[in-house]
Every structure is written in C-alpha cells, then in structure tokens.
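One chain follows as structure tokens, the form predicted on its own.
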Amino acid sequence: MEFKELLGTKMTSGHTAEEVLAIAMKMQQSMALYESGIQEITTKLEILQREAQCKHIHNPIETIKSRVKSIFSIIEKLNRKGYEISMDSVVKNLNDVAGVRVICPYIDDIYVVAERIRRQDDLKVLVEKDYIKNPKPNGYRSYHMVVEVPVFLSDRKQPVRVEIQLRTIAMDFWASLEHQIRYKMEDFVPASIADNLHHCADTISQMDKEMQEIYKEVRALSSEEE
C-alpha cells in the first residue's frame, strides 16, 4: 500500500492523511531494528545451511527469503485493526513486520529446521502455529514461527520479533500464486477458483508427501550400499 491509496481511507484513529505522513516518516528512521532483527535470524539459518554444507550430510534448508513491511502496508493493518498509529504501537501489537521465508526440501526438513530453531539459546519462541497439520480453509499450507531475537545496538539491547514461516517448494509455490490471485481480485475471490485453488493445495499436499517418501526410499537404499 501506498501513500495515495491511504489518502481515501477513514482512519480509525482520527488522524488526517497529513499526520498518517508525518508518523509514516517517524516510523522509516525505526525500520533499520527489523532489519537488524532479520539478519540476526538469517545469519543463524544461513550457519545451519553451511554445517550440512561442511558435513556433507543432508541440507534441510533450500532458500531464505526475508522482507520488512512497508511503511504505510504497517499504517493499513494498524487501521483496519483498530490500533493506535505509532511506533509503540506496531512493537506491541503487529509480529509480522519483520519476516522470514525458509523454503525447505521436503516436509520434514520443516520440523527439523523448526526444533533447530528451538534450541537457539539467545531466542524466545513466542508463538508457533502448524497450518501443515492444520491448513486454513482456502487450502494454506505452512509452519509459522514469531520469536524474538536480541539486537544490540550502541546503548543498549532491543528485542525484535521475527515472523518465520516455513514452507516445502511446492507451499510456496501455491502461496505465492494464491496471494497473487487475491490481490489482483482485490480479496473478492469467485466460489469455483476457490475450491480450484483448494484442490491444487490438496493435491500439492500429496506431491510432498509421495515425495518425502521417495527420499525416504533413496536414502534407506544407499545406506544398504554402503
């Protein structure tokens, strides 16, 4: 979202569009701790991914991906949630400003990089939810993770929360065709591209899954060889 597009927006705070900028401008010089709270995160999975590199052993880590919200998408959702408009109230109330994408080879690699995450001493996990064990309605598929990770800045140690969401290639390939197709449809999705869409998910679901087992074949076979 920008600018432009909150000018027409009835702001539930009351604020006028001229004192939404002023605040959008205030928040900017804020953004550099969520980008210090990715590359925290990123720098740990980017270590995990250069230990299987190093050990020659399996790597559950394909891509990391990461993003910080814009300015002014973190002024729509603070709105239409009804929040106050300011930078205490995004480090309250929003967990997904700063995100992390890992893109896994297979189902289970999720887990495990999921309990490798776990056991970072320095992190709190905060929240976890399993949409691979329990998809949302239109079909998402995904494992999703808010910690909060320490930055340490020149006077003191700020803790930043993190979205981390995992997902197989084929999740995120849905997803981010799911998301395209909402946005352009501007969220109003007819019933039958709804259940089109879910059916894909469903059947994604069971590409990963024959996959997985196929892995699980090739590995249990070349460890017969050796």
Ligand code: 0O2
The other form holds:
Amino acid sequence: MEFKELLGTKMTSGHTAEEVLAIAMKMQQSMALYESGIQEITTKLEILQREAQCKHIHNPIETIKSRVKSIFSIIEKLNRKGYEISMDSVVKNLNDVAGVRVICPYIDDIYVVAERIRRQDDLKVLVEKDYIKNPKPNGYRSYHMVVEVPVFLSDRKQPVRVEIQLRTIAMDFWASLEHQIRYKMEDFVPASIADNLHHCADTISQMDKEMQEIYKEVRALSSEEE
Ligand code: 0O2
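Please move on to the form predicted together with the ligand, as the form predicted on its own is already shown.
Below, the chain from earlier opens the complete complex, with every other chain and molecule after it.
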C-alpha cells in the first residue's frame, strides 16, 4: 500500500485525509526520540560484542540491525488495529516503533543475549514473546522483547520503548524472504505457498538445531573457556 492509498483508506478513527497528513507531520518530529532509544540499545549490544572480541570468547551477536517504523507504517498499523491516530496513541499502543534486530549464530546465543539484556538494571523489560519455543502458525520463529530505555534529554529523562527481535541467521533468512513474499502478494498468500513456507521454516529450524549440536561438539573438542 502506498501513502496515497492509505490517505484514500477510510480511517477507523473517522479522520479526514488532511487531518491524517497533519498528524503524520507532527509524528515525524517525535521520531528523534525513538532514534535515540535505538542508539541506546545498539550501544549496549555493541559493548557486549566488543567485550567478547577483547576476551577472545564466543561472540553471541553476529549482526545488529535497526529501524524506526515509517510514519506510513505507523498510521497503517494504528488504523488496522482500530486505534486512534495520534502521537499519544502511538506511545500508548505501539511497541515496535523503534526496532532493533539482533542476529545470533546459534539458538542458545539468543537466550544468552536475552539474559544479558534482562540483567541491565537501567532497562525495564515490559514484554517477552518466545516464538522459538512457540512458533507462529505460519512457522515464524524469533524471540521478541519490548524494553523501556531511559533517554536523557536536556531537561528530562524520557523512557522510550524499543522492540528487540532476536533470531538466528537461519531464522532471519526465512523471515526476510517470507516478509518479502507476503508484501508482494499483498498479504493474500495462497495455501500451497503458505504450506511450502511452513515446510521451509521447519527445515530451517531443524538445521539450526543440528548446527547447535555441531558447535557444542566443536566446543567440547576445543579448549575455549567462557
Ligand atoms: P515490520 O515491517 O517488521 O515492522 P504488537 O506489535 O505486539 O502490537 P504484533 O504486531 O502481533 O503485535 O507483534 P509481534 O507478533 O511481536 O510482531 C511484531 C513484528 O515481528 C512484526 O512487525 C515483524 O517484524 C515480526 N513478525 C511477526 N510475525 C511475523 C511473521 O509471521 N513473519 C515475519 N517475516 N515477521 C514477523 P510488523 O509491524 O508486522 O512488520
């Protein structure tokens, strides 16, 4: 859906296209706060990466990616979920405006990183969803955390919510392609394609488990200490 189309969509909140545009411009000004929240979380994760590199121990973080949700996606999500279209509503109802994706080599690394995040006492963990132990019906796997991080401004301390998605390289491969396919098909994925995607997700999950076992054997054979 393009922004033009969104403006042509009937808003569940009853706003006109002009009102939505004015709200969108106001929202844009608030996005800096979410950028700052991402910066805080990314710094914490980079510190964990650097520590592992310095100590020559296994680094549980392969890659860190981040994004602030576009205003278009924010309005589309508020509208889809039937929430009011306003900045207050974004703060109250959306957890994933600021998103950080942590790609880990192995499944166990995900739980290691999640625990290291939990231990940081300036962060408040608000939500945790384990889509690895409980995959979504379409086969999606990831570990999701919503945390609140303090951002220090010139005159106040502002808590900012950030969604952290933790995945293996394999889970990320599947989720990225599935997302693209779903987008291409405008969310109407035929059953046969959905079945194939589910099958791929299960195959990938099996591979993740096998790679984890291989790594355990490698570690048992090597003298690496952590
Ligand atoms: P995008 O483009 O990545 O931003 P909530 O956010 O808690 O109100 P929701 O959306 O059900 O409710 O939360 P959930 O299930 O934790 O999922 C949030 C995000 O996880 C999604 O954001 C995706 O990034 C990812 N995700 C969840 N399910 C799937 C899936 O089936 N396939 C893929 N590829 N990604 C998924 P957005 O806003 O949908 O998208």
